[in-house]
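Encoded as structure tokens, the following chain is the form predicted on its own, with no partner shown.
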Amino acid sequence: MHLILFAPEILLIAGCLAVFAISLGVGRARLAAFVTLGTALAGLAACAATLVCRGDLFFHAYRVDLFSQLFKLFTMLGLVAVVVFGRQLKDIRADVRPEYFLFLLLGTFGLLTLVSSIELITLFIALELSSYALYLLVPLRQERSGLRVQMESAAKYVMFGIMATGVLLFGMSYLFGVAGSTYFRDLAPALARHWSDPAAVVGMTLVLAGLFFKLAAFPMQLWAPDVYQGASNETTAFIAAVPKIGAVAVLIRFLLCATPADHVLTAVLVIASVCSMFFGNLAALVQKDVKRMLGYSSIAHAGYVLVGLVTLHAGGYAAASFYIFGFVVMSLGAFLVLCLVSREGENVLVDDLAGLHARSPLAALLMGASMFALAGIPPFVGFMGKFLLLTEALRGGFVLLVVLAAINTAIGIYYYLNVVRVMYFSEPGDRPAVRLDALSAVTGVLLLAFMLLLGVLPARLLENTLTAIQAAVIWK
């Protein structure tokens, strides 16, 4: 039974070992891509098969339940999509592509273990494993015109990551001092008794600040635009979507230890949310590079996610989880088109999308749908996600926060619809046609279908997410 509980992780470990063995040879990039895709699909199937499983592993430091498996399922969906449309790796040297796929699998393995960790040391190790793999993916991009922007981006990523790690560990030390234990089952009751103690408030605040790095939320957001712009298109697609699922899961794990009466914690989340939304949206207005624009956009979306977490209530957590699931689909749809439009892996400017409706109708449709969804326009998942978040915040009495979030949504509409305008109302000029192979076309259609289905029929996923969050409370 224990092997079944750990099946997705075992499959990823096996895939990592296989790709590592492949990387010892020469000219095996295609084989590494094939093994990685097979591992991702097998892991996805294992996550789906273990959705109803429940149990503890490794001396109760690792929990498998509906909460963990639901987040793992979307993590594996993101990995499958990235591997499918990024399997050519146009901007990664052929001799390091097997290593690229190895780091991709290792990072995903770290994220899977992250969402099941219910003990601080286990959680920290999983968080660092997922982070180190991403640090190594960013600089693998080829140099262009003598510029090494990928190295600058990687350096910034590592430096911000080190700072976030220090803040996180410092906060964990306070929580350990308050609870006398590193297990969440002991941490939550201890915090409930000691919320009047400054050590508990400072510890939780520092932990949240450290975790904001993964989510690219204020005040740990400054790395995102540079890393998005400097990394390869495929790497950016992964960083933009998949790690944020794990970040939201861990934030919910910690916030489940709190209660709606924790006003200091609520104030911290409100400030982070508002600053993230305004910083991201206002900075995105003037961007010409699509990836950099999406980098600032991701900061704003982190702020939207925090709108749900501010409530410190299961309904708000469920809305935030639903939104991050939808955000993964929306982001991957946009990055699929960027990978297709980019002929040699170069960054895509907004003007490079001119006349895309004539050069590739399906790519233009997918990009347009992604922009509409990110802007929060019905009937796509972005609208439903924002509606659920604002409803939960309004129910919690955060009227001003709802108004500010609505204003930011209006700001975001401008730069998202500008992309749509360029695609459909600008002439293509001498820009070449964009060709989609069968696998990329199928992936694009599926992403488009998910954006519509989650926007029109959200009830099933939302109910399962709420059930999962209620079951994640392990100390009652």
Second form
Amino acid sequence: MHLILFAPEILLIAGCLAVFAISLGVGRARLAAFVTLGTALAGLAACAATLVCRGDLFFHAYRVDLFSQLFKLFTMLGLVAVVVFGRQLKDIRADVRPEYFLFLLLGTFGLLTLVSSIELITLFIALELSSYALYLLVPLRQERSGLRVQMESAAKYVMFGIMATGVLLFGMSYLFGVAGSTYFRDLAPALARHWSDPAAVVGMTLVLAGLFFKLAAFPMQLWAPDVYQGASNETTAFIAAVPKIGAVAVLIRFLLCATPADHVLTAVLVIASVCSMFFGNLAALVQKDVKRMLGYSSIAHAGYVLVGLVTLHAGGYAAASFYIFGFVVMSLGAFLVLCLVSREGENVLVDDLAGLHARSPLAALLMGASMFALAGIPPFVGFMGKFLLLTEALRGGFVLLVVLAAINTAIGIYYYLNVVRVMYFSEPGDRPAVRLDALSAVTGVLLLAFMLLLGVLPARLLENTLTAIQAAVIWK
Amino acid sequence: MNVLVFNFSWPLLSTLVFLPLVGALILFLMRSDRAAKIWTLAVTLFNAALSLQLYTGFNAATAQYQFAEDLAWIPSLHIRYTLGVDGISLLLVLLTTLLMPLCVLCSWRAISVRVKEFLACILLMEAAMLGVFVALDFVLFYIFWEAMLIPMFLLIGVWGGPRKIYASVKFFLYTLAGSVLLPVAIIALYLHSTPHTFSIPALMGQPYSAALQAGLFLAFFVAFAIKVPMFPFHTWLPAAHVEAPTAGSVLLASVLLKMGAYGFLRFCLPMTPLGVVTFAPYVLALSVAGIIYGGLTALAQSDMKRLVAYSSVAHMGFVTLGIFVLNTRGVEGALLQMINHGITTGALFLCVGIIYERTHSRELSAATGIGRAMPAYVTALAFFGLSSFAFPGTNNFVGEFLVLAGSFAFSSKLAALAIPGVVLSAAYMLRMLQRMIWGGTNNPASSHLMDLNAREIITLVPLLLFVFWIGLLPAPFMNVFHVSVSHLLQQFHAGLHP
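Output block for the form predicted in complex with the partner chain, input the form predicted on its own:
After this comes the whole thing, all chains and molecules, with the earlier chain placed first.
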């Protein structure tokens, strides 16, 4: 076994243990934050260093390849950004702040192992590891007087999560029944032979439904707005962006096993995609709480990602992966600003952003760019991602789906534009200035640069993603 | 035939597009607002001077795309970074670069808050607008086309009039909603071309089926008709024009509106000729309706900016009329009319802006009888007004005459329907001129108004020069696009009989 292949994960485990040791003492939140940030940066470097490594570990249940490492890289990027701008944990009870970092690292560790798993049990354990750590982050928020909103959110998150897990396991049992093996490399040829068998279709559909929970796609999306609103800002920033990378990776792994697939599967994905887009965008139109609005909008973005997945083709998967990478950057850009605008970790209403251009020009610029990017306006990454998705879907012949996705872009623009309008056209009134510490400012500028760069020069990442996905086909 | 001519030693077009972007970035290093203004003026002037090389180096004897640049950009999708100008885009590029310094000058005193941001928006607009006209790759075109909305949205929304928020949001939503199907059409073109390409010249004359062409044309039409804007898609225009700051109005009227017409010429005619033939009667009907409706509505306005805005609807009706009669006179007239409208209407918005700076009102009734106090101003205004209703000897006369001649050749009934529009434009312009110059001489508010200062004279004189230059000697301008237009119509007719 080559240890280097497992280096990012090992670093994260070491970080977890260190933070656990720190959490045994009292009042060591700053130290825990420091260690977490160091671990995250080291992990990021390790992911970048192992980008071109290839190899199987743990009895071929765990694969390190360009595909997994690319997804890990963006997962770690997400973690670093969240730790940088959320490191003060304004709204987390002071006595549990080190534990918060512990769970954050554990959740990320789960996500890293998730994207490398090529065996059902390994995958399931990784998924649960990441889920349970994240469930615990939600109720750690401070209690508002007479309002236990964080508990309600946590309960909803856990309930929905457990239900999704059940569905997923049930589907996996069918797949196991069809293939007689839990390895993806056995699953793929067995499924290809058995598409006429309803058990294969039902099994795959149930697995997809279970994974839609992580992606917050219809019909497993109901938890998203409430959890986004109830969790503290940093938690939401993480939950909104990072686990979705893992979800897309696993979805692609499963769908790669399911090619050449059945039209039922395509129909399932199309319906999920259309319903996610319309539900997310229409519900987001009327939201006043920015986090809740982003919660609904993330459902719509899950729908866009599915537009790429319905093609059941490497090009479509590459477009979907590119889109989720871009989404992480855009989403973190928006949440960075929310975390800074929120003085004591309270939720931010759209009106609270009034006159942000005067209170902090950089924050307003970043938020504005994120909004335009999420809306899909060029030259930002959101546009390029959406354009790639539409191209691949149209290539696959999904004309109606593409037209509906285009119409959704027009619906979505309204609420994104509303945020920009409030920031730039309204007067700040007596709202206080927003202070950007240097580290957050640098992160913000980097996110802004990423948004522009990935939007204008996507070729490199796109081609690498495509190569990665073509190489990730397991049964060949 | 290779459609691209690489006839320049260095990337002139890229420089024109990206210099303003760089200028906008450097702007934020400036300490004082005054330095920022001078810097922006210098950048725009330099760009204008650079762009003159396009005219001097342009070979009018060919319909090829000149000053071309071509680089691989996103190879997996065959998206390339391709720039070039032909006779159709050359004058629009020059119009844009030459107007930008005037936009800076007219905002010299009118903009006093967030000056640097304002100037940055102006420079971003210049980059995006030039990009639209010189892009020869459809994805590149679309990026510039959409990216332009952001600075324009901010220009209207931050520095606009009392109802700026309503106007800017309406502008953004309307134009964006119009162009959401544009990428779908672009991708469809890509997937139905052999070999797959996003190159605009290569997408022309491909054998698309009639049904596909009809669908593509409709997707294009919605996007471009809203931008033009054609009746009945014009409702965003008066709001945006009235509330935008003077520079924003000038940019909207002079350049942005041309993009829709440019889209019709560049994409619809050569790529979807069957779609054009199918839908041309309806487009012509909307054009004539726009001419009459715009004229009648302008006649009823008491707000000067609103009057000029509605006159734009009528003038752009002439442009689309000229394009969709589909003969040489009509298309050449339309192209010339695009430039003319840019010059004349831009100048009229500048004139309204000058009055607004003095009286803080755009009401016609507040600006009556200023002839005595501001003789130089009303002289300029009168010339632009005459030009606006196509008085012989001015630029609009040549263009409108060509469009009407083309329309008569197409159908005398159609042309007869458009004629009242000419009379209407004389009526509303003369009404405005009469009120402002001679009406209500005892208006106490107007007696102590200052006449034009040197900066304002410098802003208006170049436009006045072009009004008469094109009016009396249009050949240097029209020679540029003769070959390109005839090539375009050849392509169009070839597409009809595959």
